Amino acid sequence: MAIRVKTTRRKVFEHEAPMRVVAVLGGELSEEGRWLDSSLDGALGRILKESRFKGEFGTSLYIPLPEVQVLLVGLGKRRGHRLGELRTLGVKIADAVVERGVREAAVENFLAERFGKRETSRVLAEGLLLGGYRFTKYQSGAKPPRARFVIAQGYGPATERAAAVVEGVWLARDLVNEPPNVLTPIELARRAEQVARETGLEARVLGPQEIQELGMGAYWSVAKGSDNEPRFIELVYRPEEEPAQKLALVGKGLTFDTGGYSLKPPESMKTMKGDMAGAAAVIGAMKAIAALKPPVEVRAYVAAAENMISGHAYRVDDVVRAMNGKTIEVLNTDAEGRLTLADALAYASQQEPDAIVEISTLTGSCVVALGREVAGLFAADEALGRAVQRAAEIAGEKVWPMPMEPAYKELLKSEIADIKNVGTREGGAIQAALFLAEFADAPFVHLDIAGPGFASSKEDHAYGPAGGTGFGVRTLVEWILRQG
């Protein structure tokens, strides 16, 4: 992706460049706008004016000047913002940037003298930087976008920060939006070792033989349905120093979702290549931390498999038994997801971390609940659960506290195994957390992104174009550096 961000003493008019980004601020150009203005001989207030442009938040005028083209972004009014609207706005304009051709743009940092440039700088790069995103790999002819943006009186290292987190994001929508017969199982952990090559990570990845000798019969259990052999995959990130805690992230790694002899309905399997985007999450946060090196040691575990029809699938009514031993009756073969992720959880557990964030498109209750933007989010540890929302709210992504509620526990109770897949479909997301609950034995929080993990039109993702999101990277990646 050759999109780029850097910073520069200069102010915007200083810096030569084939388009100037300045604010319009209750109704008025900014300082540096008034700064750009004069350079111009007035030609901005003049035409603000006549276009009568008021400045709304989030609102542009695109101004071609024989000398430069100019793109005025409106803040709104002259109190009351935020620091993450700055993200917001950093992709529309990224977004005007690339679609208009245009290889640098100069831009003010916006609210600096407010919030302070070193903030502003991190969260004004995370949104040019998000918002200038393309996947054109499969498009004849289409090239990736090229575009570098330079944050006048920016911070650097802030900007350095941000880069690093939002190429991990690029990394989970690549991988999302990978079509199915290219992003398979085998296809999927091949990646991932090679971000391990490339970032200095470890990883080890395990076959079918392997993960049958480990007693992860829930997981084998869905994969062996499949043609496309399961690769359960772990990448471990270490300190040069003696790791101030061990933390633990699971993402779940459906590559394809048929529903297995649940079968889905047509409309249902159509973002069904989207169902690893958990998998995703936790690869591309990982490649993150490999750059941000925080003094915690972090392991990311993957059950990379498809759920498929076949003589070798599962079926209903089947009985399996996971890595820690517990037996699972098997009442729909389209809650598979939870399967895969109770051996990984078990496994992540047998490494003793201090804490287990999961993540996963697990649930349509979730979706019913919560919306297409909003993630919820189960803690069966409460502080735990604190931490990974607050680090939701710096990071800019929008997750919601959803109730652990222990009584729900008597729905997946078995008559003939000491678990049951699933439960009733009303609180169907809470009883698939207290599900995974069981095969974690660590402080455990499960993030559902059923609805912001895939985004079928641009209308559905503030941060970007249709498709993988890369939800659940910067959370993860603000919770870690927050550990250490």
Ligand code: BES
Second form
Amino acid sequence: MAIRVKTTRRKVFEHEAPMRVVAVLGGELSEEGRWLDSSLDGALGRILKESRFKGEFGTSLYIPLPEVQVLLVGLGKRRGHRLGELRTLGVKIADAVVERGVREAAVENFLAERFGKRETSRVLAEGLLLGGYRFTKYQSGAKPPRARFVIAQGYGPATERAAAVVEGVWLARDLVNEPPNVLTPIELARRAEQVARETGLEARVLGPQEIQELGMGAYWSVAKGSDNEPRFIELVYRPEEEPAQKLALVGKGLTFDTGGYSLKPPESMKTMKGDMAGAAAVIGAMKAIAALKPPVEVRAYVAAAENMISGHAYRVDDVVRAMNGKTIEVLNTDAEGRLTLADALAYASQQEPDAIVEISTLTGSCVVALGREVAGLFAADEALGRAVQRAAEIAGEKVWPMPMEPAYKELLKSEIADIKNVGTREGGAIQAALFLAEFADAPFVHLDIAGPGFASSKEDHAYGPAGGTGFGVRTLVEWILRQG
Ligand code: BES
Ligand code: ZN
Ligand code: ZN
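Form predicted on its own done, so how does the form predicted together with the ligand look?
Shown next: the complete complex, the earlier chain at its head.
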């Protein structure tokens, strides 16, 4: 992605760029805006007065003057701002710049006097980079956007950190946006290995034989119906010094979910290429971690597979055995994610991590509960749950705690095996979380991103275009950096 952010010591009016972006605060030009206005002989003030532009938060007024293009952005009232609002503002500015094909924009470091220029530079840069993302690979004639943003009076190192995180988000979005005929489990593994090569991570990839030899019977049962072979992917980041902690990330990696013999209706099958959004999030997070180098060890695991129908696909009524020895009665082949995750969690547990955070597009039930923009957070360990929730707040990703109601464990009792893969419809997301917790032998948090992992329309999320959102990358990275 040729979208870049840098900083300058100069003011907006001093930096030569075809577009200048300044704020309207409490209905008036900001200080940067007034400097720019005097360099333009008061043109901005006059136009602002004549216009009906009130400067409400997130609105903008585009003013193409003969000498320069100006974008006035509304910051609403003078008081009461939250730092995170600068991220959504950055997204909107980037959208305006990219859609107009502008190559360079000098942007005011909004609210720097209120929050400090380091924090405002970081959050604004995140928004600009997130908002400039486009997936143009399969559009003949379309070029990927090119734009450079220069934050006036900004703090350089903060924008570099933002860029490292957002490159992880871009990667996650790219992986989700790839069509499922391209991004098979084999291709997902290849991309993960490529990231490892480029960043110095270790990568290990296992195929069908090793998966079966390790006793990953639950994962294998889902995978074996497809002609596209499964790949179990492990990425390892080791700090230079002795790590203070060992952390594990696990992501659901269904490169396509037809539902299997419990077949999905056609409408529900649309967007199921995004059923690997959890895997994309952990791979994206690992890319950022490799760049940011925290003092903790991080391992990411993805049991990549495709849920298909064939003569060798698994059935309803099958009983399978996971790596930790537990037997599972399969009563719905569309509840496949938890089967692949059962083995990924059991495998991750063998390393005795201090914490496992798992992220998956797991249940439609969670979307019913929380809608398309909010992820469900299920904590088997309270302190870990709070830490992940806090990280999400700081990262500007919406998550909400859901109960791991122990009474509902009854609903997963099987007549013939240790557990069954579905219970009742009511509280389905909670039952799914309880199921997963049976296979995680370490402090455990589950994030259900079935809603926010994929945006069917632009209105479905605040940080970029429709398609893969990269949800989770920012939360995971923030959580890991706060452990160090
Ligand atoms: N991948 C789906 C969950 C999903 C639904 C993700 C909508 C994104 C948007 C998952 O594998 C699934 O099909 N879950 C079933 C579980 C049920 C059979 C217990 C569901 O939610 O209906
Ligand atoms: Zn499914
Ligand atoms: Zn699924």
